[in-house]
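Below sits a lone chain in structure tokens, taken as the form predicted on its own.
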Amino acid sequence: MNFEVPNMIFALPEMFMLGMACVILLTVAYLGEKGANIAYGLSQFTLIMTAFLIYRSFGEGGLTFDGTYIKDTFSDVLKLAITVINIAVLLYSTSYLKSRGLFKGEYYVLAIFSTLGMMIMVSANHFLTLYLGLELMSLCLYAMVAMHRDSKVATEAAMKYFILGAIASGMLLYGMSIIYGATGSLDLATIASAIQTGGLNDTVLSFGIVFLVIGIGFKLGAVPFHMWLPDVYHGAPTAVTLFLATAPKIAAFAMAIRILVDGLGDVHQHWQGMLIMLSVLSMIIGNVVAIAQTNLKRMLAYSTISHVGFMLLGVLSGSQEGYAAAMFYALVYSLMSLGAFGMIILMSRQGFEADNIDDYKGLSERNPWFALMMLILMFSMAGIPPLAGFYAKLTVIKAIVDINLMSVAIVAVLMSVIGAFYYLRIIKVMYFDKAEQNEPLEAPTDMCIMISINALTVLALGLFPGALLAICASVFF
């Protein structure tokens, strides 16, 4: 038997993040709270170095570790942009943490491997593969959002999330259990070669593909797997929700393209119609509960349901067009989601955690400058010209209008007018009421310069959308 030696450069990102993590994971182990600093120091060191090996790499692929893992411009691109944005939420999470008591090395030896979890998942070519690097990355998260230990509300979030994502992990096992037993392959390749090749029992793959679409719906939060969101974006700690909803979303997207059109791409009829469904139902329902928060992380919960619908219009479509725009969407929603938790972080202050919509009453009195930044996200994520966020949709409507599901691009349309109502509202709060406090906002100027720097990003991307459109074009064509 042939012993392949496979090719580490192409995982050296991989490795060299997983090195650093044992670091750091030592490092905490022997300095205890006082190496939290030296903690956050390193981790960002690793997320800017590991994006430097991503770059410098940026291109060359091919497969490695006997076809389990692949390398491709499709990875590269989302690897970056995952460690780009981790870097900006670590940035904006130290203040948070070090006013509540919580600046503690765990939270960045967590976030580091989950990190590492959202690398495999976007690299995974081989269920195995792609089911360790989506372990890694949860068993993470239900640790980070405990976090808060003396938070009754933060306890039961992670105690749903836990479960719920337990459950959500079975579901998608059992499905590539299914997958296996059809096609005899784990390996995605191997996978849409047997269906290319026909003579497969269609009962047993539509049966696997339900509780794969079952497993992918939970890790992007789409309706009806969306119950934990809200209850785990609100209960919590801010710096653990803006983890949450950036990145992660990123890589579940990553591992929707991976399973549905790398391996499943031939029986797109199969899926298509429980994506539709997903799609429809999270654009509504998401759409229609955020009218009636009054806590914003609920709101920016319910506003992630149906943006999630939104990014599934693209992969629906089954074309190279709609893939590119759902990843489109799905890079662009990181950034907004990142400056849009990143202004309640910097609204907040020891004691008072500015998560409710009456917290920005008057913003534009106290600070002009954060009032405009804020509108600038919230106006992206209405879907509003020209903001990054109205190319997004534009982009996914276009491809479902292509393939002549009119009825759903209206739906899509008539959830974009009702979603800006919330959007809306918010800064009619900042501009036209009254503030209630008048002491200036007190914040670090890294985490000031980066909070503009987001927003600006956002308005940049609106205006000039066609290098990012052309990168992602350039992964599916």
Contents of the next structure:
Amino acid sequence: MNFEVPNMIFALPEMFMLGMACVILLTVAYLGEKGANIAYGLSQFTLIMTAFLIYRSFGEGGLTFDGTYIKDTFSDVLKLAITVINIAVLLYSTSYLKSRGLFKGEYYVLAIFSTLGMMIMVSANHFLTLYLGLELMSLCLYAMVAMHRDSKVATEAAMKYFILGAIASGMLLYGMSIIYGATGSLDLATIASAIQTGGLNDTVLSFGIVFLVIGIGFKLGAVPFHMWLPDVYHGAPTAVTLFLATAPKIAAFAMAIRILVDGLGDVHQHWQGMLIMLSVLSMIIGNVVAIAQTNLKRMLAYSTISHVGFMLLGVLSGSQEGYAAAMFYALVYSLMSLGAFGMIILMSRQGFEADNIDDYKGLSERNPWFALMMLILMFSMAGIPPLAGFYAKLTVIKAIVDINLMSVAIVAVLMSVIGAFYYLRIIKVMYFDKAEQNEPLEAPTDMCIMISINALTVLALGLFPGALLAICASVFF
Amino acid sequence: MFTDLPLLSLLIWLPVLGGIAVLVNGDKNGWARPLSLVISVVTLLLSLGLYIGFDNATYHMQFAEHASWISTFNINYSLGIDGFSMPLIILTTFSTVIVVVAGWEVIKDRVSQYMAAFLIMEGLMIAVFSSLDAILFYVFFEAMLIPLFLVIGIWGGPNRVYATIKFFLYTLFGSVFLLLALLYLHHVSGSFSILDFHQVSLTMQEQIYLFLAFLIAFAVKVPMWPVHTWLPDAHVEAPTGGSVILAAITLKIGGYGLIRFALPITPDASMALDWLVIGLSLTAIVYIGFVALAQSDLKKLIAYSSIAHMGFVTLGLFIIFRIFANSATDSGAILAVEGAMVQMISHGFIAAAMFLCVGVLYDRMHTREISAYGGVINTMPIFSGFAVFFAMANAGLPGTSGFVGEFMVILAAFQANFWYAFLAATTLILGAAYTLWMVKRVIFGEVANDNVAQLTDINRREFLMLSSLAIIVLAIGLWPAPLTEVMHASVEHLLTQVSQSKL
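Go ahead and give the structure of the form predicted in complex with its partner chain, now that the form predicted on its own is out.
Whole complex next, starting from this chain.
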């Protein structure tokens, strides 16, 4: 048996990150409470350097680690997005953590390990690698949700998240084992070629696909596997919600693409129907239930569910164009979600969470600039041009129209009208209602700059979406 | 001279960027008003360049500009105007100047935001009229909702939140179907160019669905009965400037959309379903006329009269198929479409003037109830002169622009069917009834109460804006040729497009 030395260079960013994660872990272990500031600095350094390493080797790629690991443009784009978004997440969350006594090194250790998990998921070319990345990410997330030990809701949220997450992982593993039974391999490329060759037992194959789709549905938060999502988003400290709601969605999207497209792309008729169900239900339930929410975090959780439904439209179309559209959607969504939760953090102070919609009353008088930024984010989420969210919806609906699923497209556009209502409500509260307290609202400068960059990027992507759309298209064509 | 300049881009982006500049400048130094006025006047002057440089002889798109925007989907920044869009652009630039002047003293808080919203909206509306790419059109069509939503919601009346959300959701509901239709057309034709959509051949079933999608989108904007209910609410709650822009321009986008999309892209479905549009238009003209008669709120009355007048636009556009069936020449059809266009332009000026008159009264009395007024002529003679003039124009008095459009459409309707013409002509009675009755109750008679007795007549600023509108209404009424000439070639081209079956 000959042993081939794997081409480490393809996994250089991950290896760097792993090394740094260990360094941060040791720092925190030795310095204890005092190490939090250093851990924060090191984490940012790690993320920036990782982003730089990914950027340096952008577009080069191939298989490594005996075909279990892949580096391609798809993974490069998503990893870059994940690292950049997490840089922003850490930036947003620091002051929130400090004011609530949660500013501990552990948060950063978990964040970096979790980011590593996401990157492994994105680059997985093998069911085991994928599962490894998924679990690394999820276990860190469970712990992060539970970080606020004294908070009842946070603990409850963590329990729910952990149990349902474990069930989802179980489903996924079961599906993987059935696919292994049908095709004789755990390697995505081998599975794809086995399916292409044909002669497989169709019943076993589709049985396995059912479980895989359930697992993916759980992780994305698609209806009917969405139950955990509002509670976790609501219960977790906002800084953790922010972390949960952004980069992991990109990773979960990558997982869906790796499994369904890279592995099972040739039997897309088997999973298309299931995804249509998930997608239509998510859009309907997410948008309709969001209307009834008075808590902004919960409302955004339901809006996440509906956005997942829209994103799945692109995946289920089964066309290159649709996958690119879904990718664009995932990136734009995480950017908008970053801004929206970032705004909640920005508004919150010690002892005041600012997560009720009424807390935003008269924001346009208290701080016109923040109100304008939130306006951009909300209109973008509602899918109104000229903002990035519009093109996200446009491209996925276009993919659906192009495969002649007009009825699904009609549901999608009607749901986006219903969705517009609750986003408009936020704008109404900010602009049309009188403020209850009149003192102007201030926030730390770095966060002001961050939220401005964030929202203005959404606007800029809305005015010139061509470049990002071209990148997404280049991945799949 | 004008063909070298990217005039359309200039017209779109000057007000948008100017609006942002006004917004950034803020309220502290008091520059918001003069700066907005300068920007809007410069835009108006530039837009006159379109009229001067316009070639009446051709139906081809003029002042065309083309640049790649989203290359992945072949979406282009593609602009151009023909005889339909050019007059509407000038209407837009003119109305914006009026709005800026109208808000000069009235708007006291957040002046810069108010002015910026209207300037940005001006740019977006010009862009809607000049976009030749379907997605570009849709982007501007939707983006326009944002400033108007804020204008009604921030500076509106007591029930403004309900009105503005209703307005937003209603129009969004209509326009998502437009988006689906445009995506489907791209699926069939492989292009997003509106002019390519005109060429694509479609089966009857496809055309019916597309036509219905267009109809929902644009009927909400026009608004046609029975999807008109957002308009009275929005008008009543909107500040004067918002009402002016709503009535003068956003409603016209509905009519423009039917001309640009529904008729040329789905001619066979338009013919098959013309009974639907004609029926709805006649309902609007007759039934809404009666509804207007029953109103006790000045703005609501004018809002309903707008719906009735816009009924002429849709009627004029869709009786052409009946005229084709009845006569060998298409002079009747030309009369109908040109009548619809003249009606749009004329209504833009008259409705704007009417809302301004209500605004003048409201600024002094802070009520729009007709019963609160009476004998205004005793205290405000000059204003009353204008008000009576515009009311006459609204009722379609010969010699004013209101007469020209309605007369052309009614005349054309005779060639389609006597009863269409008969029902349409009832507006001459109904329109006169509700407008003149309102004038009688508000303007004439004895001074009704102390508040009216203390009214002061219009100042120079108000005189300026009302008189400029009066001159235009009179000019179009007496000599409409300069307006009809520019659209003649385009109308003829539209009729050839419509008469060719796409099946």
